[in-house]
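Single chain ahead, written as C-alpha coordinates, the form predicted on its own.
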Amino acid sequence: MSEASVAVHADPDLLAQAVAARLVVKLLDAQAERGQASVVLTGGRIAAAVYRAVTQLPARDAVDWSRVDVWWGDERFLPAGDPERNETQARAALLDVVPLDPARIHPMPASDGPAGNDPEAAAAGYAQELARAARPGNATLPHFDVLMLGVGEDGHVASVFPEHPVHHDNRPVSAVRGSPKPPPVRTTLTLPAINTAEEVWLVAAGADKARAVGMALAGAGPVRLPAAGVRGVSRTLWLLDRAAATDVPPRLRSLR
(Lines of atoms letter the chains of each structure in order from A and count residues from 1; the text may use other names and numbers.)
(Lines give C-alpha, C1' and ligand atoms only; values in the text may rest on other atoms or scores of the structure.)
Protein backbone atom coordinates (compact mmCIF):
# COMPACT_ATOMS: atom_id res chain seq x y z
CA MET A 1 0.00 0.00 0.00
CA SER A 2 1.11 3.57 -0.69
CA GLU A 3 2.25 6.23 1.74
CA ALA A 4 0.03 9.28 2.06
CA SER A 5 0.87 12.58 0.39
CA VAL A 6 -0.81 15.94 0.91
CA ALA A 7 -1.76 18.80 -1.42
CA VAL A 8 -3.18 21.99 0.07
CA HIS A 9 -5.14 24.67 -1.77
CA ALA A 10 -6.07 28.15 -0.59
CA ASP A 11 -9.84 27.76 -0.30
CA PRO A 12 -12.69 25.36 -1.14
CA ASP A 13 -13.27 26.81 -4.62
CA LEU A 14 -9.64 26.36 -5.66
CA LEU A 15 -9.63 22.93 -4.06
CA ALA A 16 -12.64 21.85 -6.13
CA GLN A 17 -11.09 23.19 -9.33
CA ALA A 18 -7.77 21.43 -8.63
CA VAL A 19 -9.44 18.11 -7.86
CA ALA A 20 -11.54 18.39 -11.02
CA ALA A 21 -8.42 18.98 -13.12
CA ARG A 22 -6.68 16.02 -11.48
CA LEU A 23 -9.70 13.82 -12.16
CA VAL A 24 -9.82 14.64 -15.86
CA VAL A 25 -6.08 13.97 -16.20
CA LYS A 26 -6.42 10.67 -14.32
CA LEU A 27 -9.26 9.52 -16.57
CA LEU A 28 -7.27 10.45 -19.68
CA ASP A 29 -4.18 8.62 -18.41
CA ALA A 30 -6.22 5.52 -17.61
CA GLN A 31 -7.81 5.50 -21.04
CA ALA A 32 -4.42 5.93 -22.70
CA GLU A 33 -3.12 2.93 -20.75
CA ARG A 34 -6.13 0.59 -20.65
CA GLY A 35 -8.60 1.96 -23.19
CA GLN A 36 -11.11 2.72 -20.44
CA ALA A 37 -11.33 4.26 -16.99
CA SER A 38 -13.16 3.64 -13.74
CA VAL A 39 -13.99 6.13 -10.99
CA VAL A 40 -15.67 5.70 -7.62
CA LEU A 41 -17.65 8.76 -6.58
CA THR A 42 -18.45 10.18 -3.17
CA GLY A 43 -21.03 12.67 -1.90
CA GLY A 44 -21.09 15.94 -0.02
CA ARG A 45 -20.72 19.65 -0.75
CA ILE A 46 -17.09 19.58 -1.85
CA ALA A 47 -17.74 16.57 -4.10
CA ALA A 48 -20.61 18.36 -5.81
CA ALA A 49 -18.34 21.36 -6.35
CA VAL A 50 -15.71 19.07 -7.91
CA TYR A 51 -18.25 17.54 -10.28
CA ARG A 52 -19.54 20.95 -11.37
CA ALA A 53 -15.95 22.10 -11.90
CA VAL A 54 -15.30 19.12 -14.20
CA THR A 55 -18.08 20.28 -16.50
CA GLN A 56 -16.43 23.72 -16.79
CA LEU A 57 -13.05 22.37 -17.92
CA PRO A 58 -12.31 22.54 -21.66
CA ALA A 59 -10.28 19.34 -21.23
CA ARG A 60 -13.41 17.45 -20.19
CA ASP A 61 -14.13 16.88 -23.89
CA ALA A 62 -10.81 15.05 -24.30
CA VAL A 63 -12.20 12.24 -22.12
CA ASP A 64 -14.11 9.51 -23.92
CA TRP A 65 -16.96 9.45 -21.41
CA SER A 66 -18.53 6.46 -23.14
CA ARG A 67 -15.59 4.40 -21.84
CA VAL A 68 -15.80 5.52 -18.20
CA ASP A 69 -17.32 3.28 -15.54
CA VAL A 70 -18.87 5.10 -12.58
CA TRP A 71 -19.30 3.46 -9.19
CA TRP A 72 -20.14 4.76 -5.73
CA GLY A 73 -18.33 4.36 -2.41
CA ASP A 74 -21.50 4.64 -0.37
CA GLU A 75 -25.12 5.64 -0.58
CA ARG A 76 -27.99 6.75 1.60
CA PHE A 77 -30.65 4.00 1.49
CA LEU A 78 -33.46 6.20 0.23
CA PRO A 79 -35.83 6.08 -2.76
CA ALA A 80 -34.43 6.70 -6.23
CA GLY A 81 -34.24 10.39 -7.03
CA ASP A 82 -34.24 11.48 -3.40
CA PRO A 83 -32.20 14.70 -3.18
CA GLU A 84 -30.19 13.26 -0.28
CA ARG A 85 -28.84 10.39 -2.37
CA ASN A 86 -25.26 10.73 -3.60
CA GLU A 87 -26.40 9.43 -6.98
CA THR A 88 -28.95 12.24 -7.35
CA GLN A 89 -26.31 14.84 -6.52
CA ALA A 90 -23.76 13.39 -8.93
CA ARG A 91 -26.26 13.12 -11.78
CA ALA A 92 -27.31 16.74 -11.44
CA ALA A 93 -23.75 18.07 -11.14
CA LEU A 94 -21.94 15.89 -13.71
CA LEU A 95 -23.38 12.62 -14.95
CA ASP A 96 -26.32 14.15 -16.82
CA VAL A 97 -23.99 16.73 -18.41
CA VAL A 98 -21.31 14.50 -19.98
CA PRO A 99 -22.04 11.75 -22.54
CA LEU A 100 -21.68 8.68 -20.34
CA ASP A 101 -22.90 5.25 -21.39
CA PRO A 102 -25.91 4.58 -19.09
CA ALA A 103 -24.89 0.91 -18.89
CA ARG A 104 -21.59 1.97 -17.29
CA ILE A 105 -23.20 3.98 -14.50
CA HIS A 106 -23.52 1.73 -11.45
CA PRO A 107 -25.51 3.38 -8.65
CA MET A 108 -25.98 1.60 -5.35
CA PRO A 109 -29.56 0.30 -5.03
CA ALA A 110 -32.32 2.58 -3.78
CA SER A 111 -34.78 1.62 -1.07
CA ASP A 112 -37.51 1.29 -3.71
CA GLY A 113 -35.31 -0.76 -6.05
CA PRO A 114 -35.31 -4.48 -6.88
CA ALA A 115 -34.01 -5.40 -3.41
CA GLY A 116 -36.92 -3.59 -1.78
CA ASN A 117 -36.50 -1.94 1.59
CA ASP A 118 -33.79 -4.41 2.64
CA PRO A 119 -30.30 -2.84 2.89
CA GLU A 120 -28.58 -6.20 3.35
CA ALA A 121 -30.09 -7.47 0.10
CA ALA A 122 -29.16 -4.18 -1.58
CA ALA A 123 -25.55 -4.51 -0.40
CA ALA A 124 -25.40 -8.10 -1.64
CA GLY A 125 -26.82 -7.02 -4.99
CA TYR A 126 -24.19 -4.32 -5.40
CA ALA A 127 -21.48 -6.81 -4.51
CA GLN A 128 -22.78 -9.06 -7.30
CA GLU A 129 -22.69 -6.15 -9.75
CA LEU A 130 -19.09 -5.43 -8.78
CA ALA A 131 -18.21 -9.11 -9.21
CA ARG A 132 -19.71 -9.17 -12.72
CA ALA A 133 -17.28 -6.40 -13.67
CA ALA A 134 -14.34 -7.96 -11.83
CA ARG A 135 -10.88 -7.59 -13.31
CA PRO A 136 -8.78 -10.65 -14.19
CA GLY A 137 -7.24 -12.15 -11.09
CA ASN A 138 -9.85 -10.65 -8.74
CA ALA A 139 -13.07 -12.57 -8.30
CA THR A 140 -15.00 -9.81 -6.56
CA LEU A 141 -13.96 -6.32 -7.66
CA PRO A 142 -13.30 -4.37 -10.86
CA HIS A 143 -10.28 -2.15 -11.39
CA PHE A 144 -10.79 1.26 -9.77
CA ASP A 145 -8.46 3.89 -11.26
CA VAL A 146 -9.41 6.48 -8.69
CA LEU A 147 -11.68 6.31 -5.67
CA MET A 148 -12.76 9.61 -4.13
CA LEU A 149 -13.71 10.00 -0.47
CA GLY A 150 -14.95 12.82 1.67
CA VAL A 151 -13.82 12.93 5.29
CA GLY A 152 -16.32 13.51 8.08
CA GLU A 153 -15.70 15.59 11.18
CA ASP A 154 -15.51 12.31 13.09
CA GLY A 155 -13.07 10.81 10.58
CA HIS A 156 -15.56 8.59 8.80
CA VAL A 157 -15.13 7.79 5.11
CA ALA A 158 -17.86 6.50 2.79
CA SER A 159 -20.34 5.19 5.39
CA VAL A 160 -17.69 3.52 7.53
CA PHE A 161 -18.09 5.24 10.90
CA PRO A 162 -15.87 5.09 13.99
CA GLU A 163 -16.37 2.00 16.14
CA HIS A 164 -19.20 0.77 13.88
CA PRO A 165 -19.73 -3.00 13.35
CA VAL A 166 -19.05 -2.52 9.63
CA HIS A 167 -15.34 -2.60 10.56
CA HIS A 168 -15.71 -6.34 11.12
CA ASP A 169 -17.34 -7.02 7.75
CA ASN A 170 -14.80 -8.30 5.21
CA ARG A 171 -17.29 -8.41 2.36
CA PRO A 172 -16.81 -5.74 -0.30
CA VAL A 173 -20.17 -4.07 0.38
CA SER A 174 -21.95 -3.78 3.69
CA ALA A 175 -25.32 -2.56 4.89
CA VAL A 176 -25.07 0.10 7.58
CA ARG A 177 -27.75 0.40 10.23
CA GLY A 178 -27.68 2.93 13.02
CA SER A 179 -25.53 5.48 11.23
CA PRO A 180 -24.64 8.33 13.59
CA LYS A 181 -25.45 10.75 10.77
CA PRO A 182 -28.87 10.77 9.12
CA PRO A 183 -30.22 8.91 7.36
CA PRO A 184 -29.60 5.95 9.67
CA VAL A 185 -29.60 3.26 6.95
CA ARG A 186 -26.98 3.19 4.22
CA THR A 187 -24.86 0.91 2.05
CA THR A 188 -21.10 1.24 1.74
CA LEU A 189 -17.93 -0.22 0.33
CA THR A 190 -15.88 -1.58 3.21
CA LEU A 191 -12.28 -0.55 3.86
CA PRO A 192 -10.86 -3.75 2.29
CA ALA A 193 -12.71 -2.92 -0.95
CA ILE A 194 -11.75 0.76 -0.84
CA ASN A 195 -8.11 -0.18 -0.46
CA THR A 196 -8.06 -2.12 -3.74
CA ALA A 197 -8.26 1.14 -5.73
CA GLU A 198 -5.17 2.18 -7.66
CA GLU A 199 -5.46 5.70 -6.23
CA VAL A 200 -7.52 6.89 -3.28
CA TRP A 201 -8.15 10.63 -2.91
CA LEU A 202 -9.42 11.99 0.40
CA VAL A 203 -10.92 15.43 -0.16
CA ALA A 204 -11.70 17.73 2.77
CA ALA A 205 -12.44 21.43 3.23
CA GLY A 206 -13.14 23.50 6.31
CA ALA A 207 -11.82 23.94 9.82
CA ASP A 208 -14.31 21.39 11.15
CA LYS A 209 -12.35 18.67 9.33
CA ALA A 210 -8.89 19.72 10.61
CA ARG A 211 -8.81 17.58 13.74
CA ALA A 212 -9.86 14.39 11.92
CA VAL A 213 -7.39 15.04 9.07
CA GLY A 214 -4.55 15.66 11.51
CA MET A 215 -5.30 12.57 13.57
CA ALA A 216 -5.57 10.35 10.49
CA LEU A 217 -2.24 11.55 9.11
CA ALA A 218 -0.63 11.19 12.53
CA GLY A 219 -1.44 7.48 12.57
CA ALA A 220 -4.69 7.03 14.50
CA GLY A 221 -6.21 3.57 14.48
CA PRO A 222 -8.73 2.86 11.70
CA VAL A 223 -11.50 1.59 13.98
CA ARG A 224 -11.38 4.82 15.96
CA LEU A 225 -10.78 6.93 12.85
CA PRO A 226 -11.68 5.16 9.58
CA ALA A 227 -9.89 7.73 7.39
CA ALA A 228 -6.63 6.54 8.92
CA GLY A 229 -7.19 3.07 7.46
CA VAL A 230 -7.46 4.16 3.83
CA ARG A 231 -4.59 3.37 1.45
CA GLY A 232 -4.57 3.27 -2.34
CA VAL A 233 -2.47 0.60 -4.02
CA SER A 234 -0.22 3.08 -5.85
CA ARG A 235 -1.22 6.42 -4.34
CA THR A 236 -3.01 7.86 -1.33
CA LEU A 237 -3.61 11.57 -1.80
CA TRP A 238 -5.09 14.01 0.71
CA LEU A 239 -6.52 17.04 -1.11
CA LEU A 240 -7.25 19.80 1.39
CA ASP A 241 -7.97 23.48 1.73
CA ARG A 242 -5.92 25.51 4.19
CA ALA A 243 -8.54 25.37 6.90
CA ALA A 244 -8.67 21.57 6.83
CA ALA A 245 -4.85 21.32 6.77
CA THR A 246 -4.05 23.22 9.98
CA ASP A 247 -3.26 20.04 11.95
CA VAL A 248 -1.29 18.25 9.23
CA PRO A 249 1.77 16.70 10.97
CA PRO A 250 5.08 18.56 10.49
CA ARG A 251 6.67 15.64 8.65
CA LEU A 252 4.15 16.15 5.83
CA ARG A 253 4.21 19.92 5.69
CA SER A 254 6.98 19.94 3.09
CA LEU A 255 4.41 18.51 0.70
CA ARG A 256 2.02 21.42 1.17
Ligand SMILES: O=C(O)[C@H](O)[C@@H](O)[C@H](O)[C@H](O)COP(=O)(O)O
Contents of the next structure:
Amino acid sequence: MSEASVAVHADPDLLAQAVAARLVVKLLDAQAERGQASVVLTGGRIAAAVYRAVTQLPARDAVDWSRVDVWWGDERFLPAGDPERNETQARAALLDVVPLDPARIHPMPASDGPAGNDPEAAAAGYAQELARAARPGNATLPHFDVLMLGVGEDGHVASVFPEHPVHHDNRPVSAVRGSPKPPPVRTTLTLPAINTAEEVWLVAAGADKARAVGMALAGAGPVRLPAAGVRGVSRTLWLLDRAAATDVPPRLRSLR
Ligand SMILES: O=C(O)[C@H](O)[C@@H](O)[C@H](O)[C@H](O)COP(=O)(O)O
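Moving on from the form predicted on its own, please list the structure of the form predicted in complex with the ligand.
Starting with the chain above, the whole complex follows.
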Protein backbone atom coordinates (compact mmCIF):
# COMPACT_ATOMS: atom_id res chain seq x y z
CA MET A 1 0.00 0.00 0.00
CA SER A 2 1.31 3.41 -0.98
CA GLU A 3 1.60 6.56 1.10
CA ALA A 4 -0.47 9.49 -0.09
CA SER A 5 1.11 12.29 -2.08
CA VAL A 6 -0.45 15.61 -3.00
CA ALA A 7 -0.25 17.86 -6.05
CA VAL A 8 -1.96 21.26 -6.02
CA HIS A 9 -2.95 23.37 -9.00
CA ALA A 10 -4.05 26.98 -9.06
CA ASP A 11 -7.70 26.54 -10.05
CA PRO A 12 -10.20 23.88 -11.19
CA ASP A 13 -9.46 24.49 -14.87
CA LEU A 14 -5.72 23.94 -14.51
CA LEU A 15 -6.40 20.98 -12.24
CA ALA A 16 -8.59 19.35 -14.89
CA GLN A 17 -5.99 19.98 -17.59
CA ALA A 18 -3.17 18.60 -15.45
CA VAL A 19 -5.13 15.47 -14.53
CA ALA A 20 -6.04 14.96 -18.20
CA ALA A 21 -2.36 15.20 -19.19
CA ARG A 22 -1.41 12.73 -16.45
CA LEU A 23 -4.13 10.36 -17.61
CA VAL A 24 -2.94 10.35 -21.21
CA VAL A 25 0.64 9.68 -20.06
CA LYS A 26 -0.52 6.95 -17.70
CA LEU A 27 -2.44 5.20 -20.50
CA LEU A 28 0.59 5.50 -22.82
CA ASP A 29 2.92 4.08 -20.17
CA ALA A 30 0.57 1.17 -19.44
CA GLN A 31 0.29 0.36 -23.14
CA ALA A 32 4.07 0.52 -23.55
CA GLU A 33 4.46 -1.89 -20.65
CA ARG A 34 1.48 -4.25 -21.03
CA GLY A 35 0.18 -3.65 -24.55
CA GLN A 36 -3.08 -2.37 -23.10
CA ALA A 37 -4.41 -0.04 -20.42
CA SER A 38 -7.34 0.12 -18.05
CA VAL A 39 -8.98 3.05 -16.33
CA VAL A 40 -11.74 3.22 -13.75
CA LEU A 41 -13.91 6.31 -14.13
CA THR A 42 -15.90 8.28 -11.60
CA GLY A 43 -18.71 10.82 -11.74
CA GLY A 44 -19.03 14.43 -10.69
CA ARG A 45 -18.14 17.85 -12.04
CA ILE A 46 -14.36 17.75 -11.79
CA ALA A 47 -14.24 14.31 -13.44
CA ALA A 48 -16.35 15.58 -16.34
CA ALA A 49 -13.96 18.52 -16.72
CA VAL A 50 -11.02 16.08 -16.83
CA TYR A 51 -12.73 13.97 -19.52
CA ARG A 52 -13.41 17.06 -21.65
CA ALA A 53 -9.80 18.20 -21.19
CA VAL A 54 -8.52 14.82 -22.45
CA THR A 55 -10.35 15.40 -25.74
CA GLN A 56 -8.58 18.77 -26.13
CA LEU A 57 -5.08 17.30 -25.85
CA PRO A 58 -3.29 16.64 -29.14
CA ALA A 59 -1.42 13.79 -27.38
CA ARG A 60 -4.72 11.94 -26.94
CA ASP A 61 -4.12 10.55 -30.44
CA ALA A 62 -0.94 8.85 -29.24
CA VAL A 63 -3.11 6.52 -27.11
CA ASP A 64 -4.37 3.37 -28.80
CA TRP A 65 -7.93 3.79 -27.54
CA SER A 66 -8.95 0.43 -29.01
CA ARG A 67 -6.76 -1.18 -26.33
CA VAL A 68 -8.14 0.71 -23.34
CA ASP A 69 -10.59 -0.95 -20.95
CA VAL A 70 -13.01 1.42 -19.26
CA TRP A 71 -14.65 0.52 -15.95
CA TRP A 72 -16.62 2.53 -13.39
CA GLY A 73 -16.09 2.98 -9.67
CA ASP A 74 -19.74 3.71 -9.04
CA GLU A 75 -23.00 4.40 -10.77
CA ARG A 76 -26.38 5.91 -10.03
CA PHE A 77 -28.94 3.14 -10.48
CA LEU A 78 -31.09 4.80 -13.15
CA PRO A 79 -32.30 3.87 -16.66
CA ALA A 80 -29.72 3.71 -19.46
CA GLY A 81 -29.09 7.12 -20.97
CA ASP A 82 -30.38 9.03 -17.93
CA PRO A 83 -28.39 12.29 -17.81
CA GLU A 84 -27.66 11.67 -14.12
CA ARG A 85 -25.81 8.44 -14.82
CA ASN A 86 -22.02 8.68 -14.55
CA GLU A 87 -21.86 6.62 -17.74
CA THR A 88 -23.96 9.13 -19.69
CA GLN A 89 -21.71 11.98 -18.54
CA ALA A 90 -18.50 10.12 -19.40
CA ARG A 91 -19.79 9.08 -22.82
CA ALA A 92 -20.75 12.64 -23.72
CA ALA A 93 -17.51 14.16 -22.44
CA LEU A 94 -14.98 11.56 -23.61
CA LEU A 95 -16.04 8.06 -24.61
CA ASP A 96 -18.07 9.14 -27.64
CA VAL A 97 -15.18 11.30 -28.84
CA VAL A 98 -12.21 8.89 -28.81
CA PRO A 99 -12.11 5.63 -30.83
CA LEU A 100 -12.68 3.09 -28.05
CA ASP A 101 -13.64 -0.53 -28.68
CA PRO A 102 -17.29 -0.71 -27.50
CA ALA A 103 -16.60 -4.22 -26.14
CA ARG A 104 -14.02 -2.73 -23.77
CA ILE A 105 -16.43 -0.19 -22.26
CA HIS A 106 -17.88 -1.77 -19.12
CA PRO A 107 -20.63 0.42 -17.63
CA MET A 108 -22.29 -0.60 -14.41
CA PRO A 109 -25.81 -1.92 -15.10
CA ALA A 110 -28.75 0.43 -15.58
CA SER A 111 -32.05 0.01 -13.72
CA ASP A 112 -33.77 -0.98 -16.99
CA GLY A 113 -31.00 -3.44 -17.95
CA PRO A 114 -31.13 -7.24 -18.24
CA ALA A 115 -30.73 -7.68 -14.45
CA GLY A 116 -33.95 -5.71 -13.97
CA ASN A 117 -34.68 -3.03 -11.43
CA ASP A 118 -32.71 -4.81 -8.69
CA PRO A 119 -29.50 -3.11 -7.53
CA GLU A 120 -28.26 -6.25 -5.72
CA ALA A 121 -28.55 -8.25 -8.96
CA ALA A 122 -26.88 -5.38 -10.83
CA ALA A 123 -23.97 -5.35 -8.35
CA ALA A 124 -23.60 -9.13 -8.64
CA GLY A 125 -23.72 -8.86 -12.43
CA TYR A 126 -20.96 -6.27 -12.47
CA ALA A 127 -18.87 -8.40 -10.12
CA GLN A 128 -19.22 -11.24 -12.64
CA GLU A 129 -18.16 -8.97 -15.50
CA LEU A 130 -15.10 -7.94 -13.51
CA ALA A 131 -14.30 -11.57 -12.69
CA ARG A 132 -14.51 -12.51 -16.39
CA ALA A 133 -11.77 -9.96 -17.07
CA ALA A 134 -9.73 -10.97 -14.01
CA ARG A 135 -5.99 -11.31 -14.38
CA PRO A 136 -4.43 -14.72 -13.88
CA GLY A 137 -3.90 -15.38 -10.19
CA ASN A 138 -6.67 -12.99 -9.11
CA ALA A 139 -10.06 -14.62 -9.39
CA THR A 140 -12.18 -11.55 -8.89
CA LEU A 141 -10.76 -8.38 -10.42
CA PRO A 142 -8.90 -7.23 -13.53
CA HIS A 143 -5.78 -5.11 -13.36
CA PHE A 144 -6.67 -1.43 -12.97
CA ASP A 145 -3.84 0.88 -14.10
CA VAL A 146 -5.52 3.96 -12.75
CA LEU A 147 -8.71 4.51 -10.78
CA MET A 148 -10.04 8.03 -10.48
CA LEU A 149 -12.24 9.23 -7.65
CA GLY A 150 -14.04 12.47 -6.91
CA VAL A 151 -14.38 13.38 -3.25
CA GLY A 152 -17.63 14.49 -1.65
CA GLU A 153 -17.95 17.28 0.93
CA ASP A 154 -18.68 14.49 3.42
CA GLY A 155 -15.57 12.55 2.36
CA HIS A 156 -17.40 9.96 0.26
CA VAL A 157 -15.63 8.32 -2.66
CA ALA A 158 -17.38 6.42 -5.44
CA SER A 159 -20.69 5.62 -3.67
CA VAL A 160 -19.06 4.63 -0.39
CA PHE A 161 -20.64 7.09 2.05
CA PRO A 162 -19.71 7.76 5.69
CA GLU A 163 -21.10 5.29 8.25
CA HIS A 164 -23.01 3.38 5.53
CA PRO A 165 -23.54 -0.42 5.71
CA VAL A 166 -21.46 -0.73 2.51
CA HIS A 167 -18.41 -0.59 4.80
CA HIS A 168 -19.26 -4.09 6.05
CA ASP A 169 -19.52 -5.58 2.55
CA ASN A 170 -16.32 -7.37 1.52
CA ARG A 171 -17.53 -8.19 -1.99
CA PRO A 172 -15.94 -6.13 -4.78
CA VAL A 173 -19.23 -4.53 -5.84
CA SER A 174 -22.05 -3.47 -3.55
CA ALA A 175 -25.58 -2.19 -3.98
CA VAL A 176 -26.19 1.04 -2.09
CA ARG A 177 -29.60 2.05 -0.80
CA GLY A 178 -30.32 5.23 1.11
CA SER A 179 -27.42 7.23 -0.31
CA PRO A 180 -27.39 10.64 1.42
CA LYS A 181 -26.63 12.19 -1.97
CA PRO A 182 -29.39 11.68 -4.56
CA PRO A 183 -30.26 9.46 -6.26
CA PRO A 184 -30.61 7.09 -3.26
CA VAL A 185 -29.94 3.82 -5.08
CA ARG A 186 -26.51 3.17 -6.53
CA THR A 187 -23.91 0.50 -7.19
CA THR A 188 -20.28 0.92 -6.16
CA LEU A 189 -16.92 -0.75 -5.94
CA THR A 190 -16.11 -1.27 -2.27
CA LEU A 191 -12.93 0.10 -0.69
CA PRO A 192 -11.12 -3.30 -0.84
CA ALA A 193 -11.78 -3.44 -4.60
CA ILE A 194 -10.77 0.20 -5.13
CA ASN A 195 -7.53 -0.47 -3.28
CA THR A 196 -6.45 -3.16 -5.77
CA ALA A 197 -5.79 -0.46 -8.39
CA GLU A 198 -2.15 0.22 -9.20
CA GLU A 199 -2.72 3.96 -8.90
CA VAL A 200 -5.64 5.75 -7.29
CA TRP A 201 -6.12 9.44 -7.97
CA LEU A 202 -8.45 11.46 -5.74
CA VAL A 203 -9.43 14.62 -7.56
CA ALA A 204 -11.11 17.48 -5.73
CA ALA A 205 -11.75 21.16 -6.39
CA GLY A 206 -13.35 23.89 -4.32
CA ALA A 207 -13.34 25.21 -0.77
CA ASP A 208 -16.28 22.98 0.23
CA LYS A 209 -13.93 19.97 -0.13
CA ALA A 210 -11.12 21.38 2.03
CA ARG A 211 -12.32 19.95 5.35
CA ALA A 212 -12.86 16.41 4.05
CA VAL A 213 -9.53 16.45 2.19
CA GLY A 214 -7.67 17.74 5.26
CA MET A 215 -9.26 15.17 7.58
CA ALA A 216 -8.63 12.28 5.18
CA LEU A 217 -4.95 13.20 4.85
CA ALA A 218 -4.66 13.68 8.61
CA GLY A 219 -5.63 10.04 9.07
CA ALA A 220 -9.36 10.01 9.84
CA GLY A 221 -11.04 6.61 10.04
CA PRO A 222 -12.43 5.24 6.76
CA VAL A 223 -15.92 4.50 8.08
CA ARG A 224 -16.33 8.11 9.14
CA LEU A 225 -14.44 9.47 6.13
CA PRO A 226 -14.26 6.96 3.26
CA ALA A 227 -11.61 8.93 1.32
CA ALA A 228 -9.23 8.21 4.20
CA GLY A 229 -9.43 4.49 3.43
CA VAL A 230 -8.24 4.74 -0.17
CA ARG A 231 -4.75 3.45 -1.03
CA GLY A 232 -3.49 2.52 -4.47
CA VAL A 233 -1.04 -0.38 -4.66
CA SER A 234 1.85 1.71 -6.00
CA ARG A 235 0.47 5.24 -5.77
CA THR A 236 -2.19 7.26 -3.97
CA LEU A 237 -2.27 10.71 -5.48
CA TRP A 238 -4.43 13.58 -4.32
CA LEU A 239 -4.90 16.10 -7.13
CA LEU A 240 -6.34 19.32 -5.75
CA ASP A 241 -6.98 22.90 -6.60
CA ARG A 242 -5.76 25.52 -4.13
CA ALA A 243 -9.18 25.99 -2.54
CA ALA A 244 -9.52 22.27 -1.77
CA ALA A 245 -5.97 22.11 -0.41
CA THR A 246 -6.15 24.68 2.40
CA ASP A 247 -6.33 22.06 5.19
CA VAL A 248 -3.69 19.67 3.79
CA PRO A 249 -1.34 18.76 6.68
CA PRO A 250 1.97 20.69 6.41
CA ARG A 251 4.12 17.53 6.09
CA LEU A 252 2.32 16.72 2.80
CA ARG A 253 2.61 20.16 1.33
CA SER A 254 5.96 19.63 -0.38
CA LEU A 255 4.41 19.22 -3.83
CA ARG A 256 2.53 22.53 -3.70
O1 LIG B 1 -22.03 9.34 -8.15
C2 LIG B 1 -21.64 10.36 -7.64
O3 LIG B 1 -22.37 11.10 -6.95
C4 LIG B 1 -20.23 10.78 -7.90
O5 LIG B 1 -19.49 9.71 -8.40
C6 LIG B 1 -19.58 11.33 -6.65
O7 LIG B 1 -18.95 10.35 -5.88
C8 LIG B 1 -18.63 12.45 -7.03
O9 LIG B 1 -17.47 11.92 -7.60
C10 LIG B 1 -18.26 13.33 -5.85
O11 LIG B 1 -19.43 13.69 -5.17
C12 LIG B 1 -17.50 14.55 -6.29
O13 LIG B 1 -18.26 15.27 -7.22
P14 LIG B 1 -17.87 16.75 -7.71
O15 LIG B 1 -16.58 16.66 -8.48
O16 LIG B 1 -19.04 17.15 -8.58
O17 LIG B 1 -17.78 17.59 -6.49
